[in-house]
Amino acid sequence: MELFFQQTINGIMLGSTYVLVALGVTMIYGIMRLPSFAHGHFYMLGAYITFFLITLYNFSYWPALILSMVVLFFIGGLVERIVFRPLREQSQISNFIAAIGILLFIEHMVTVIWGPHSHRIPNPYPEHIYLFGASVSQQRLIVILAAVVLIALLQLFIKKTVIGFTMEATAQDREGAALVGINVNRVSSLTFSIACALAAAAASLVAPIFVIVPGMGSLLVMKAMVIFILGGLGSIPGAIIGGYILGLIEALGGGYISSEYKDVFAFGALILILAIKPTGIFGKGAA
């Protein structure tokens, strides 16, 4: 049972990371109908900014994390305005090429500034506690709790604020929202900004646990896309549930079968679930 609890906690921790990134991908698609293939590299950039602030400017962990979110918030708004807004009326292939260009630019910029080798952020909470006989680091629990808080705050923002109502209206009918006076350009920019800030938070939370490298966003964005499809295109509840399902599948499969094939289990789960329900967990309409 110790192994089960250990891997379950690891799975929830991984799922928390995936959820924060997948929520951003889901929000961007819901508002802009844009698959954000560069989102994993915004995640990577958030981790490097936190590393930069802690190691070079001696920021403590939490101020560095918050400032990283703020920086990515503004970078996200700038990227939407300069890159994706002019391409809104163009074909999806133009947006795809632009996203590829952004991720290559970010990865090479980080490689030039910080080098191609890996880095590690000092763990601010290295102590372990015991839950159900399993030894769990405090940092892993902080990842879980912080993700829950961010998810709850995002839900409150969307469901209880005027800006959140405008985001929902734009996601449901962009043209109709514009006709009733909603500034859809501003909503798109804000959505992209929030999504990038969530990615920075996810990266900064797990950076003390795993090493950071310039290519760390590539596999993560693939998993975020798996969650995005798994939960149902544009479904926020689906992204949340899909993220935790994926994290648990990886952790339990890696713990009980083989850690070398944990990514195979994740993509295998996508195939199986879509074979049963082609529209995803919360998807509607035709496949």
Partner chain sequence: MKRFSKNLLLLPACLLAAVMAAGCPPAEQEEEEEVAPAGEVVIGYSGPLSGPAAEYGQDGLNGIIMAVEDINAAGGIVINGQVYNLRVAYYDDMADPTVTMTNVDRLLDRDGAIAIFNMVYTCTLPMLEINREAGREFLIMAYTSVPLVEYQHANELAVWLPPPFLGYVETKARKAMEQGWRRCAIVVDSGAYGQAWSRTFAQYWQAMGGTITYDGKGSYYADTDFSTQITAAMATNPEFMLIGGPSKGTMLVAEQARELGFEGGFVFLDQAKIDWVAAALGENAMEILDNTIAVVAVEHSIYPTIPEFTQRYNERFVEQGKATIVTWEAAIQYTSTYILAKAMEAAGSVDDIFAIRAAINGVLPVYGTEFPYEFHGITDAGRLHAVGSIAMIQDGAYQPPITIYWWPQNQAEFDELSAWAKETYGEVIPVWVQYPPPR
Second form
Amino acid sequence: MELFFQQTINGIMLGSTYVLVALGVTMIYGIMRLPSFAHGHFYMLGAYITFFLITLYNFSYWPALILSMVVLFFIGGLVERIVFRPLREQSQISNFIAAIGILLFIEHMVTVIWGPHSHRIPNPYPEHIYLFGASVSQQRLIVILAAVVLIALLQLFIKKTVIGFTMEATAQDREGAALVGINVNRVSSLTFSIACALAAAAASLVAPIFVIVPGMGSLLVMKAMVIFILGGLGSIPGAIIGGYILGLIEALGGGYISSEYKDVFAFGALILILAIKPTGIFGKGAA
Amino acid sequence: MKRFSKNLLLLPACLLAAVMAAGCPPAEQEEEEEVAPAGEVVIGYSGPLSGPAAEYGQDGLNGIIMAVEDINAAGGIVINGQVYNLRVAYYDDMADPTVTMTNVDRLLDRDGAIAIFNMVYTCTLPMLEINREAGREFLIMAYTSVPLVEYQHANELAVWLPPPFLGYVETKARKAMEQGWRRCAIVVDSGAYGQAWSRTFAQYWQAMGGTITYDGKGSYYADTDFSTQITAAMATNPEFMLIGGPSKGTMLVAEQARELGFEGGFVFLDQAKIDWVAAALGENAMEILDNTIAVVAVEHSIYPTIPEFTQRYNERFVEQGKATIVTWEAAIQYTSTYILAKAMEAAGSVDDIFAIRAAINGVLPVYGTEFPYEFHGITDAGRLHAVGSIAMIQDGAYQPPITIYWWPQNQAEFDELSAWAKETYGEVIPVWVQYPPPR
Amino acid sequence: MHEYLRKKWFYFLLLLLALVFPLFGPSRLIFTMLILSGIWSIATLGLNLILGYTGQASLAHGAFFGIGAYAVGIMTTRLGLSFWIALPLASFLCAAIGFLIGLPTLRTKGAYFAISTLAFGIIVFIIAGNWSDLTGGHMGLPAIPRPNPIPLPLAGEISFTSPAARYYLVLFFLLLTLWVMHRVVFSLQGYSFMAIRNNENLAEAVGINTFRNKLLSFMVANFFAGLAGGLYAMQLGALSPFITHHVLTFNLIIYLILGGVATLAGPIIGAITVPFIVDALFAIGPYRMVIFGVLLIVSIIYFPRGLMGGLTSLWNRTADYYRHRKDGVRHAAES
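Right, and the form predicted in complex with its partner chain of this protein, after the form predicted on its own?
Entire complex below, previous chain first.
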């Protein structure tokens, strides 16, 4: 039972980062209809920025995290403006190619400038505590809680603010939104920015317990893609639940059945679910 | 509007291209571009310089570069009165065999390389298929410690540099037995090396009377969270965990295991560097790594040349951001490059590959009194007699290293070797591991 | 026939060039790159059918390439089959697995299909690395033999140890692929595929069985992915799980889109041009992939229809220009 509880906590912790990254991918798809394969690399960039703020400019952990989110907010907006806006009328596959271009650019730029080796942020909360017989480090608990807070804030933002309304309206009907006077370009920019800021937050949260390397987002973005499909295209509740489910599948499947085929469970679950319900768990219409 | 945004893109793109064209040295090919009156011999390298294995690849390349610089600074190599300088030509292959193969053609056609260093086994495999074509022969300097591959892929133009890991497996298993440990849980890298290593270890361990309580894997390159496997492993009450793969992942596994409350020991695969892991773990390192058996850290080696080598390596690479610490990969590649140069001199040729390969037997041994690594000879199958060495951390301190000799054929040869080692290096704990293992 | 030659002279010239090319004694590097480009071309032509003509973005194409490669590798080493038997078997195996995977995944559309095929690709990668008894696991599959020599009645035999022989072998299969694609695309079947791409609901409404057509297209595409993979195994002589990685799929898509999607020449142009550009970038050192990323973005923005699209519009414009001159018509507005 203790084992089960420990694995469940491991799964929720995994799921927390998945959710934050998958939410970004989902929002971008919802508004712009583009699969953002470069999102894992914005995540990586966020971690590097936090790292440099802490080590070079002696920021403490939380201000560095927030500033890193701000920086990624602007970088995201810039990328949308420079790369994806000219591609607005192009096919998804063209956007896909552009995303590959961006991820190659970011990953190799980081490798050349900061080296291929890994970096570490000193852990601000290294102690661990025992919960019902399961051992959890404080930083892991913080990751779980911070993810919940960020998810709640995002929901409030979308449901309670005017900008949030316009985002939701644009996601539902782009032409309609444009007709009633919503500046669709600005909404797209903002969405991309928020998505990148969320990725930066996720990366900065886990950076003290993991390591920072140029390729740290590559596998994660694949998981995020799975989640956003699993949850249903563009469905925010779908991404949240999908993220936690995937984390749990991995932890329990990897822990109880087979660790080498841990990722097979995650990706296999997707094919299985789509075979039963071709539009994902929460998906409504066709893509 | 659309036109405007396109221009907007073009501007930074052009700027960027201009900055890079101006700012970056054409580093990848020419290392030395001095106007040399001498001839030139090109040593090739294809390995991962970007992607997950980049640090490993860079360490190995650094060793070659440093050796070539040292050899040239000392006047190059002299053959029949003609002076030759060495040059390293190197290309990134991202550990992708397809790219390795085009790199081999680049190195042969464009650079005229006579030998090619490679550090990733799956990339070396296709090279072994083509290095003996008439008129296009080249020497493969293969960095792999997977045992017996030199017999499986018998290749008279391949040299296998590092010691076979069987020596490490057996010595580490014996050491673990000495600690009174019997129950072992495996959480190693899911890559080629980790798998081959842990399977072999499990065989030895069970033959010695130990038990494997859990056998799990994790992708040390791609993954960062191993709590799932560690939790499952700990549920089987092991006395120690066999972990390892690239140092980064190994460090995370060790740290996460302690976080989850694991109090037993660790045995590292030889790929993981204990000094790298300790440095990355920071102030709690010795606490976390208590009761760890691993390959000895370079700085704790018995070779008297190491302090000077480390200092020069740090100045040349670590301070330039080209490496984190000095590693055995660098030391081994450094020394092998020297052997290659000596072999060319001994063979009296810079392009007769068969003669150069044959001459290697004659230039050995090279010892740790002169080089940062030592090779006592070479087997018939082409594996250098490379010395292995392990150490254990206990009570917050490194214990003296154990030195592994795997090539003696009988007790007398081993005794002679141990006597020589004690005489040369003073405090040495030699052990003998038979290789190929007796059936 | 004369008319046909006059229209297609350019293609015949290219074919002739390709045939006599080895006579000029190119370096081994050029040979290797062209052989690989030929292999990528075959795979990309397959991808073009499902993605370009049928409009279904399969992200498992690299995985099928890998399955083909491993199938040939395993059959020739462990089962001792001849390469000439293993190659078609591997291709049919890929088509068959494509059928099985297509059954669940092709029920989904758009991004759902793309990501579920991506998931299948990742599973193939993990299996290739972990099923050691079959694939050799992460240690790879070494020592795949070259194809058996083909006996010739008069001149002895063709052996495949020389790069020229392998070049012609790949060229032969490339032409075969091109011919099949030509026949498929300009048939009623091909028009059904394109109808599905253009409007799946409409295609359904006019009586096209869209699911069966998509499945057929997927199987044919994977057949050629497998064929290309088998040739790759022959060229490299050793395999590792990396060949099933989704990076390969991404590369093939880049070749396809930059070459020109839904054209027959585009995939080949892309599969030749892009690797040669990457090779040229080696000269600028560690920044090469950074520049490559920028190039990708710039070219997709400025040439969304790829090089083939760019060439076509250039061709049309010059053709228009000459037609206008001939007619003596001056269009002031043109400038």
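These numbers come from a predicted model, not from an experiment. By rigid core we mean the largest C-alpha set that fits within 1.5 Å across both forms. Residue numbers count along the first chain shown, from 1.
In a rigid-core overlay of the protein, Ser218 has its C-alpha displaced by under 2 Å between the two forms. Superposed on the core, the two forms barely differ at Ser60: its CA moves less than 2 Å between the two forms. In a rigid-core overlay of the protein, Ile257 has its C-alpha displaced by at least 2 Å between the two forms.
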